[in-house]
Amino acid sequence: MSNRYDAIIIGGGHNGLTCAFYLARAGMKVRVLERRDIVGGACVTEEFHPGFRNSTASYTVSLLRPKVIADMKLHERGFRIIERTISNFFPFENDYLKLGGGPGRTEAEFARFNKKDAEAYPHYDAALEKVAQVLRDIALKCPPNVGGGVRSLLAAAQQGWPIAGLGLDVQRDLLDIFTKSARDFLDGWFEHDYVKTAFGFDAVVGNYAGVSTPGSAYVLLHHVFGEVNGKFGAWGHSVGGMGAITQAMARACAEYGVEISLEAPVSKVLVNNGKATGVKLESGEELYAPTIAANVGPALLYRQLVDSSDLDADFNRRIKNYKTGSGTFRMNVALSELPDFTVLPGKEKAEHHTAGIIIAPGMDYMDQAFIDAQTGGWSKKPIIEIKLPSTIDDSLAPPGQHVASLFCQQFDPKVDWDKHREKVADLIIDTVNDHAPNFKSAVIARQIHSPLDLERKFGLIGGDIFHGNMGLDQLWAARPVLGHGDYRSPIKGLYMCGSGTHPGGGVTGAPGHNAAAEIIRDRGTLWKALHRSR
């Protein structure tokens, strides 16, 4: 392999894919770094357990851009998404509630409980994706740097624009959203406790606070502008697991040329006169390029890769003051039987097993899981999303037998996890076994991602999902940092195009895709000025 290229991309995660594809179809020259041994991040398919493989970080599919699936060919190369039959099972104390599953079930699981709220319900089923639209119709768009001068201005005129024309009920929405906490803007809505859950959980996936945290109620919109086989707001399961998606990705890259290197840990961004020229990987080897795109969290690119003299000290404090931390806990289990829930008994395979099956018993519950965290390091009844992805997928175990995704929140990101992972992850079994007794028993092997092991396995500062919190102060324009929210780095030609960048966090492609026409946009300048020179 050379040591020069055009382009250099810190990270094989499907944004680093992203961006290298569409730098490569562009003509240019380019080579990814992964650091593991495996391409695709934290958006891999690994065996855990001899026999059982499953989804080990990311686990579900439902934000990836249709653009970006078109323009990779995702699907002529072997990606396929099967739909939940429907999209989650809440078990509480002594009921259940079924959500989705086709015009007017969730209304008629609504009217179990409050029949006003099974009124609401598509009201508010439209209000939010009016509003969701607006995240999907800015979501492969660059954010305006402010103080960038006119051309900033008219992007964020052009930007702003469609929101002006919303009705006004929109727009009220849409502020609300942005500033309330989930349990304020759902109190807007709704009257039943479990009705509000429903919803509500959304609001604390990834994300290291309660409910009732001013702001959660965004975190609850950012789950469901994704859509799955054109169905706005559906999730899905990537046959072969996400691995899938990133396998499909990779091949994409290669072929326009793209060199991926794996176990190619890079140490340093390589800078001179305030331009980036290249990387040192930690063998001590060094490549040069122009363009260095990190596909990395701000937090690890800007505290680890680059050099703080190579910064100015306004944008090393606000770097330093960067929030991340998701307060997630990630597990992977082998199971000999299916969960038998006591609220719905039986092991054979049911359409709520299919579906998220959601431990979250209620919008106080939540609140109490995030209290717990910040006052002991960890929920003593935590929330937990189970996914069984080989109910549909008998790729991923041996006939008769299951895997099972457990993301779990709310985890302290400073605990010291090497000491407690153990202890935590039995809790977290008992906490699942409160709801299906057979749980525990059934385990035959299981994998355990604590925020620590999130951060050394795949580079997830904080154990954060998401490279970076996503409250008001850390979105859009303003994601990492106001003023670089374009993807563009204070150091000419390093670029981010990973999801600590608009617009956030997940397998959207979304990152990588803006960057990469950012940086296409760049080279077409400097080259026309170039040019215009000779």
Ligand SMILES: Cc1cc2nc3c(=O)[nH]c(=O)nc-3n(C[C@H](O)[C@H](O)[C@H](O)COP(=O)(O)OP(=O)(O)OC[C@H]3O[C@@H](n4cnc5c(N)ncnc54)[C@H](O)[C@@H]3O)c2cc1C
Second form
Amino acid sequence: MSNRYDAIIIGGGHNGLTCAFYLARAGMKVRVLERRDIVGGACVTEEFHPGFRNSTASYTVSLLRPKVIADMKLHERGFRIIERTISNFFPFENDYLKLGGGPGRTEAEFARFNKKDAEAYPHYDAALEKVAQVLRDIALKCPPNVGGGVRSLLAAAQQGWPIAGLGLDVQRDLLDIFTKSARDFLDGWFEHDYVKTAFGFDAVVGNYAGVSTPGSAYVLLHHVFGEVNGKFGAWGHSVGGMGAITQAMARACAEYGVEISLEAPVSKVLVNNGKATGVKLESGEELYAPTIAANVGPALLYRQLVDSSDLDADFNRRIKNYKTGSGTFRMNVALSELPDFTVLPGKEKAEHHTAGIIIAPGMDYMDQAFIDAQTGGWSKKPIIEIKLPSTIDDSLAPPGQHVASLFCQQFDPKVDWDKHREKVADLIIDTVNDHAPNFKSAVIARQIHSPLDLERKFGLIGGDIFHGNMGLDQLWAARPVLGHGDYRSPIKGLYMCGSGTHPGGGVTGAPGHNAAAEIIRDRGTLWKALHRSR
Ligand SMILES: Cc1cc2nc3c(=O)[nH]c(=O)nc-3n(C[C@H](O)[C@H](O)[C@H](O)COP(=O)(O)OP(=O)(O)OC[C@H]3O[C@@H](n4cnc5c(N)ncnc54)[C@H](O)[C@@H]3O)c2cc1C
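Let's see the other form, the form predicted together with the ligand, since the form predicted on its own is already up.
Next comes the full complex, this chain leading.
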């Protein structure tokens, strides 16, 4: 392999691969350097116990932009999504709630608890959908760069104009979503705690916060702007696990000649006179390119790979204060049988086993989980989403057996997790067992990812699943730092193409797509400038 490229990508996560694909398709010679022995970052499938495979980190798909799927021809390369029959199942103390499953079913479920909430639901759904559309419209657009001149002003006007054209009701909802807590927002729509819980859960996923924390309503929205097979807001299962997405992406890259190196950790971005010139690997090898795109998060890039002397004091200070730490604990378990829920008994596969099963019985439960984590390091009664992908995908577990993803919220990233990891894993399994009493005895093996393990394995600083907090102060033009929301770093030739840029975390492909567009635009500008001066 050569040591000179048009572009080097640091990290082979799904956004790094997406960026590499678009650059290579534009004719550039691209090299991807991935630290692990597998591409995909947080979007991978791995065997965690002999015969049992699962999505190691991210586990469900919705946000991946249809344009990225189409451009990279992911369906032709093996990516297939199975829609959920019902979206979620919430076991409560003496009852349960099922969400989704076709026209009228959610309303009928809500009506069992509160008739007014059942009537309000279609209006809530329509309002949220209008706001989600705003997010969809800007997801594949570069945010305006504050202080970036006429082009930025035009970009701001272009992206702001459609919002100005929306009805006052949508503008009000938009303001609510961006500023309110999930609790305040949902109080404005519903009465019954179970109904609010069904939507409030989305606000604490990957968000180290309670449902009463101001700004938490936005995270709720971030989880509904996706779509599956054209159905807005739906979530689905990627056959073969999430790794099937990134394996298909790697194949798309290969078709355009992208060179991908595994077990190739980068230790430093090389900078000369304020311009990125290449990278140094941990092996000591140096590779050179006029364009470097960092798929790693801003905290890792600027605190570890870029020399602080190459950044000004103000930028260094802001990056030091960039907020990471989503408070997430992620386990995979191998199971001998399906969980038998007290409130909906049965070990034979039923539709609730194929849903996202949410252990978060109440809005207060979710707030208490956050309070516990702040005071004692983790919640005494954790919030857990259980997904049993083997109920719809027989490629993951031996016949008759199952795998479960346990995605758990409110675990302080600052805890010494080497000391407490096993104890907390036991607590999580016990909590599921409280609702499905055969669960503990069905566990054959478990794989634990505390926040510290997420950092060590995936390079997610503070275990942050989104490469940084998704609060208003770190969104859109301010992600990661105001003035650099347009994928360009303070160092010429160094770009950011991961989830720490707009539109943020999730398996979207959007940051990789948008960063590539800006890189190509800059090269075009440079090319024209060089051409003119001749
Ligand atoms: C536990 C968990 C659950 C999640 N669940 C979901 C979900 O169900 N659905 C969803 O849509 N999203 C989910 N997410 C979020 C989503 O997975 C991420 O936002 C997304 O995968 C990030 O993609 P990325 O390409 O931007 O970065 P990453 O996937 O983080 O990729 C960055 C890459 O850089 C590599 N790297 C790090 N350091 C170096 C170095 N020094 N040199 C070279 N390479 C390096 C890493 O190994 C990694 O491959 C989840 C995330 C986690 C962690």
